[in-house]
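Read the single chain below, which is given as structure tokens and is the form predicted on its own.
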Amino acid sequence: MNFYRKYSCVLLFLLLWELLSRLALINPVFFPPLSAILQTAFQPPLSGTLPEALWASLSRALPGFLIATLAGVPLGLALGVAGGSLKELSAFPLEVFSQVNPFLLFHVLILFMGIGEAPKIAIVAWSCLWPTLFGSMNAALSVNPSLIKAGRAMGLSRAGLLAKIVFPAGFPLVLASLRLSLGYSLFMLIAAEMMGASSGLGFLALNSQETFQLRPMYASVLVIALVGLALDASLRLGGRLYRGRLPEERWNSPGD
């Protein structure tokens, strides 16, 4: 019953999509059915072509979050514990960055990197970076100063400290800005493999809207929806289970 509610919405579009299709009170050529959309995506040649082209996007998609995860949760962590004057000299410069396009920036990568496989990496790593890193800090702003003091008083290195006290105590807004950075990693790909790729489920849509097949384009896109969906759902699903094994008292509040 909680399902039904949670995606009542979405089941009522899709079923409003199939029907008026169906009834050609929308024009079946631009909206053809759910339905053969997905009898498409089973058959050949496409049901062999998404699996290639679903690999291809997961892996520059999944490498670019972990790189950018691997560098900002600790990064951001660290600045949010640090002192007021190093905050005040990293603000600036980190500001700045994250402003840059990562559209135009991708140009800038294939000239230095060339066209391979490296600059859809690093772009969709950059894209990453920045609400990984700025959710990071904030998960550490919010944490008990009490729980900060009374680490520092019992020895903690800067790294224990922030391994113990901090990233446990800051866990929900670190998940919640990996799985906003997540998202990030599909849309920045599908981008990206628009403009300059020759494989994945970006280009796969790109074609097929260029060659006019309407299906496979629709096929493509339900793909790339289900994948983001899978993806998040498995992220809350590991931070449940990390959850679960933190003691209960690491998740009252400041004011608790």
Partner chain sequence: MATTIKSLRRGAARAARRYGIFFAILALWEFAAKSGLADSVYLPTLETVAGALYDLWVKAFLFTHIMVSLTRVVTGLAVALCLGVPLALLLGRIFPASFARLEALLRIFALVNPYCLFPLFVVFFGVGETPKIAVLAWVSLWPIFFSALSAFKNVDPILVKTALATRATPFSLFRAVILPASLPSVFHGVRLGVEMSFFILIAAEMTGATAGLGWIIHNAGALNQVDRIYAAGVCVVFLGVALNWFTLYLKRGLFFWDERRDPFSTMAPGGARRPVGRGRLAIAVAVFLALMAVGAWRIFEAERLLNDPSTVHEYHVSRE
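Positions refer to the first chain, counted from 1. Just so we're clear, the structure is a prediction, and the values are computed from it rather than from any experiment. Between two forms, the rigid core is the largest collection of C-alphas that superpose within 1.5 Å. What changes on going to the form predicted in complex with the partner chain:
- After superposing the rigid core, the Cα of A233 is displaced by less than 2 Å between the two forms.
- In this overlay on the rigid core, A24 has a C-alpha that sits less than 2 Å away from its partner position between the two forms.
Having seen the form predicted on its own, could you now give me the structure of the form predicted in complex with the partner chain?
Excluded here are partners and other molecules; the one chain stands alone.
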């Protein structure tokens, strides 16, 4: 599909927004025209604060996501190939912990860590951990068992088995879970920043809400959506590059 066909509706939507607002067919107070929003975004007060807020948010979301990935993927893959007893032992605690709400955790973490960067990164990591962990576990479970048996027969260690067989073979499902959790990370972070922060995109949005400045609000909403798109696209690109290096036919990979 070519670029024009793919994005024609987006362009049309933006154009329609601009026109309807300019012609006052929709209330321009609540829906300022796109050009006015962009103008506000590139003018001094916001052109300084917007990149700053973006940086502040990214420096929370990405470490949190990274921690969750580094912890969740190996743990999930290991649980997936582990024997039945370990699965049975871990099932109930995992289900309960996955229901511990990140915002509940936020209030408890503030008690222990104080208000700072650490609890925000922690709740991003916490909310990303669960989709990553369960997704990786399902990825490991869906790997063709004869591949695992073959690996065992050739004397791979447990870690080697995970790194050389389970991870590459389950990669499409792992990637899908990472994409889900990346979406979660931004979502939870914005809400957390609205609850207790003095920087970041969520704070910027809340601040402009409270002073009823709708243009900066729309600008931050746009930036948040664009950041989400860009992160997702880069994750997909990374996944494609990694898969390009795999000998595809040999893996018999599921779910793609």
